[in-house]
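Listed next as structure tokens is one chain, alone, in the form predicted alone.
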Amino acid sequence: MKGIGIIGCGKISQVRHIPEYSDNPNARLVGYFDLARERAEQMAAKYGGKVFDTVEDLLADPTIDAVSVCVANNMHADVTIAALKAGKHVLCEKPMATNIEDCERMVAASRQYGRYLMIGQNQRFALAHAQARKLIKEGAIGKVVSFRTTFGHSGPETWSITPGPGTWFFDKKAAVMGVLADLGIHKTDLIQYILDDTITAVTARISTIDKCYADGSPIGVDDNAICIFEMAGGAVGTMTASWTFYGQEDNSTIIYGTEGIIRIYDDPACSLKVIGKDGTVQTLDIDRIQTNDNQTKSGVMDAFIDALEKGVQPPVSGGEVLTAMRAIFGALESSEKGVRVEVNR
């Protein structure tokens, strides 16, 4: 059984990390830290374990084998590296970090201190995504030519632990990036996973279109991101991330091949649909994608604990996510300069 420490007791900890660890028979919640101490106290009272006064105190506890890092984006790298140095395995929430140098420092620290680093890219664990990857590998739609992947909802101000226009997600200092880092990194990592391919170039438009603070001024980070991704294998497609889908959440991906099309989570009646070149249709109702209003078990924490129990590299390691993060930072550069940017060459 692995002792778990929680660093950051905000919404993602409360609805996913903590309850999923609590439900895993091979995990034991040992302790919690949050800058708002009352949040940590509430979690300790509900799930057991103790509250630590500082991150350093938590990391010094020898009964803690691993930690979930669920703090604001700008703190991911420093907290993760401190945990790895303290001998703890780390599951860090996305985005991995706020610049590529910090991402690389995290991976280097994992290797230096001999501890595992996993990034919480939960889209890989959705069953229809895994099935789509398998079908593409088997040649179900021939050679992939293009794709369209989207993740959009009405914004984090309805979901955050600090709801409303003052949410930390809108704070440039804490979040650094907006929807691109919140939702876009999910679909950037996902398209590489489904296609078993790597993004090599990006052209992007990243902007703040609608979201405002309480005084009516635009938020400090982006609320929409539209990217064109070029893949090493030749496919070209789009990735759209938005906080301004004021209606039904969209978390769909469509893959177009020379022999057909795979549609994933774009039809409420079925999670995956394969449309053949000859017009035949195969539907698979495997599961339902998580939404902010329907939080189901992600599978991330179970995979992390399983890897620790077996002593093997967890899925979605920090090293694996570097290529997706390079694409994200390439998208920021592309949008800022108005040019196509090559990455992962």
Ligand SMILES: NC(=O)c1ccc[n+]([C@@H]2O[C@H](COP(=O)([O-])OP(=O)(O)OC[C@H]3O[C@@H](n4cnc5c(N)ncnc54)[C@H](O)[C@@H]3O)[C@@H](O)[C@H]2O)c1
Given for the second form:
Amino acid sequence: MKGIGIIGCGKISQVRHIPEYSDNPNARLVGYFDLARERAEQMAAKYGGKVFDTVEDLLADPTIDAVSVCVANNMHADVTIAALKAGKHVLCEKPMATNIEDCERMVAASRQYGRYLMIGQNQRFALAHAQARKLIKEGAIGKVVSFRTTFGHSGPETWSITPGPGTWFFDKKAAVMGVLADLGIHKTDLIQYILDDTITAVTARISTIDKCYADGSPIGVDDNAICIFEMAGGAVGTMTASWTFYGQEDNSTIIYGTEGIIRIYDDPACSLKVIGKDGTVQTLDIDRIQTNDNQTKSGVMDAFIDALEKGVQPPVSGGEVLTAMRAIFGALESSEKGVRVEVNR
Ligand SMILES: NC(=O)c1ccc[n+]([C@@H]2O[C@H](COP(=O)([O-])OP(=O)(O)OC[C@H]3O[C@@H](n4cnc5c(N)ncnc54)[C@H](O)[C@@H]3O)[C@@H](O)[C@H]2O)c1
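Next up, can you give the form predicted together with the named molecule of this protein, since the form predicted alone came first?
Time for the whole complex; same chain goes first.
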């Protein structure tokens, strides 16, 4: 049985972390901390456990074995490192951190203090993604040549616990990056996972095209990110992340190989389609991808607890996510300088 502390009791904690720990027979919710105390109180009242006055108090509790870090992006690194130093295992939400030095410090702290670090890249746990990885490994579409991976919806204004155009997701200081790091990191990590390959060069255009604050001025971070990724294995494809897909979410990935095509979460009627070179179509309806409005169980918390119970590194370690984060920061550099940027070489 693992004692769990929750740091940050906003939307992702409320719809995913806390309910999924609560459902896990090997997890016990010990307590909560949030800068907005009433959110911690609401969670304690609903799921049990206590409210801590400070993050230091929570980290000093010896009955807490592990924490979820669910605060704004700019605090991920400091809170994670403080927790690792206090001897807690950490499940930190994405994006891992807001610069590569902080990401590397998190991985080093995990090693130094002998505690596990997992990053909440939940897309790896969507069943059709795992199935696509398996099919590609088995050679179902031959050698991968190209891909198109997309994550777009109408923006975080309706998501955050403090909704509206004043959300911290639009604030340069708290979020640091916009949709590139919010949705783009999901697909950047995912494409490396599905292809079992590494991004080695990025060419990107990161823009703020449409989103505005209440006064009509443009938001402080990007609302559209379009990247070309070159993979070590030779494939070249695109990753698009957008907060301006109004009307319908797109969470699809299409992989083009020498022997066919795999389309994932691209058709509402089936989660995975394998199209042979000869045009034959095989469909597999495994599950439905989560959307903001339809939260299904992510499986992330179960995987974290399961690994801790076994005393092994949970999946999606901080070290594994470093290559995806380098691609994200490379995309920013590419867009700023108007050049192709090599990463992970
Ligand atoms: N894996 C996913 O699909 C997914 C989805 C949404 C959000 N997230 C990530 O989760 C994190 C939280 O996002 P959210 O949607 O829950 O935001 P939110 O605005 O709904 O909630 C954030 C909460 O953190 C609290 N907070 C901020 N700084 C804090 C600090 N230093 N100490 C304690 N509490 C603090 C706020 O008071 C708020 O209650 C973000 O990094 C976001 O990128 C991941």
